[in-house]
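Consider the single chain below, provided in structure tokens and representing the form predicted on its own.
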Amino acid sequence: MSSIAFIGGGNMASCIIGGMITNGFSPDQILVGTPSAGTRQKLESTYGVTTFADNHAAAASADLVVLAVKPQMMHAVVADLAPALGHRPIVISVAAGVPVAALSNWLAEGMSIVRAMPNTPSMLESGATGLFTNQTLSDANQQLVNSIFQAVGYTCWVDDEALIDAVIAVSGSGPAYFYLVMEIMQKIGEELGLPSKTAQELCQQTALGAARMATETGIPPCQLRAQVTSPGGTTHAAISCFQEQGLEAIFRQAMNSAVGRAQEMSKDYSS
């Protein structure tokens, strides 16, 4: 039975741990290092996992180490942790913007490193995670990594680390795009006379229903859109307006801006 150590016990670590236990992992497999006594107590009482104030103790014999700390903390945490990783576990980072090259510089040469980019719906086991590794993993180890993140949603692997930035633009930042659309739709619904609660619930249920239609029917979004866009109808009027106002160009610019920012963040760790 593989042991998995989380370095950091914040929201993302907690939701991954919760998903893992719900999906068949044993609490005995999971170790957590975090300096916060309150966080340790909460994780132990909620999930039954073993926690440590000392990151070294958490990671010392783990088969896989998940670095679940903020990007700005990563260098200091990894530099301190490196001496405890002489047994050469697989190391997974869930921090945006920290490239494999930086992690490799801070760790022992030749370590197997995985970059994971989960998103916040992972908290409801409805997340999406992009994965990249600097070395070929054995089938068993790749499946272990998959199983950790599949416990909180969908996973995919990319062959080029640069594509993690595209994952960030599509799914890492993506939930906020949908929230913004829902926020705007609710506001305009209220302007059109709907009570605030009704407008909010209509937007939420419509978003949920549309997502389920796209995922559960297997019909491409373009076809689903066409099915509800009758020529000359109300939906056709709205979609035509979106297209005339350049909605695709706005999304393209916005998502490329997300990629650009991710690339800038990576450069900060290149030295």
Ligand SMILES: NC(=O)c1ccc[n+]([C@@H]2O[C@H](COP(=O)([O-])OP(=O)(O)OC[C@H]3O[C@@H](n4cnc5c(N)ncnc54)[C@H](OP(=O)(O)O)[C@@H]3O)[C@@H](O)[C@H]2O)c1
Second form
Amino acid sequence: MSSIAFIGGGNMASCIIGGMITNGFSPDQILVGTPSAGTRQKLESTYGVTTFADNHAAAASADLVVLAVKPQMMHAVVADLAPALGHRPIVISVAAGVPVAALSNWLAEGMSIVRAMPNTPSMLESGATGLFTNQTLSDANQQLVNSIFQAVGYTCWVDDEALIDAVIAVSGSGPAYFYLVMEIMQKIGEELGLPSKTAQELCQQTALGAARMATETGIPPCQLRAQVTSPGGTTHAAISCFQEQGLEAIFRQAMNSAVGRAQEMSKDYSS
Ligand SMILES: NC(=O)c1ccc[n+]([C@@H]2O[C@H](COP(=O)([O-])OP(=O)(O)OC[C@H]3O[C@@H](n4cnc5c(N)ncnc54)[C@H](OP(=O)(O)O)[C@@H]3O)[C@@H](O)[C@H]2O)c1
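Having seen the form predicted on its own, I'd like the form predicted in complex with the named molecule now, please.
The complete assembly is shown below, putting the previous chain first.
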């Protein structure tokens, strides 16, 4: 049974640990290094995992080490941890914006490093995680890494680290795009006279229903849209307006801005 150490026991670590346990990992194989006594106690009582104030003790014999601290803390935490990783576990970082080259510089040479980009719906096991590794992992190790993130949702591997920035623009930041659309639709529903709660519930259920139609029927979104857009009908009137006003160009600009920011962050967090 592989042992997995988390360094940092905050929101992302807890949601991955929760998903792992729900999906058949044993609490006995999960170790967490995190400084606050309160965080340790919560993780122990909620999940039955073993926790340590000392990161070295957590990682010392782990097969896999998941770095789940804030990006700005990563350099200090990894530099301190490196001497405890002489047994060369696979190192996974979930930090946004910390490139593999930086992690590689801070660790011993030649270590297998995986960069994972999960998103917040992981909390409901409905996340989406993009994964990149700097070395070819054995099938068993690739499957182990996959199973950790599959425990909180969908996973995909990219073969070029630059594509992690595209993952950030699509699924990392993506939930917020949908929230913004829901916010706008609710507001306009209210302006059109619906009670606030009704507008909110209609928007939520519509988003859920559309997401389920797209994921569960396997029909591409463009076809689902065509199916509900009768010529001369109400949906046609609304969609034509979105297209005439340049919605696609707005999205392209917005998502390219997200990529640009991810590239800047990679530079900021590399030193
Ligand atoms: N939240 C998300 O949706 C999300 C999505 C994608 C990626 N991420 C990435 O996940 C990482 C963690 O984010 P988060 O939202 O989980 O942050 P968080 O809730 O603030 O958790 C960070 C944890 O780091 C711990 N920590 C601080 N100093 C430490 C040290 N020296 N050694 C070990 N642990 C230390 C803190 O522990 P104590 O509680 O014990 O003080 C805290 O629990 C970030 O790099 C972020 O970019 C997060």
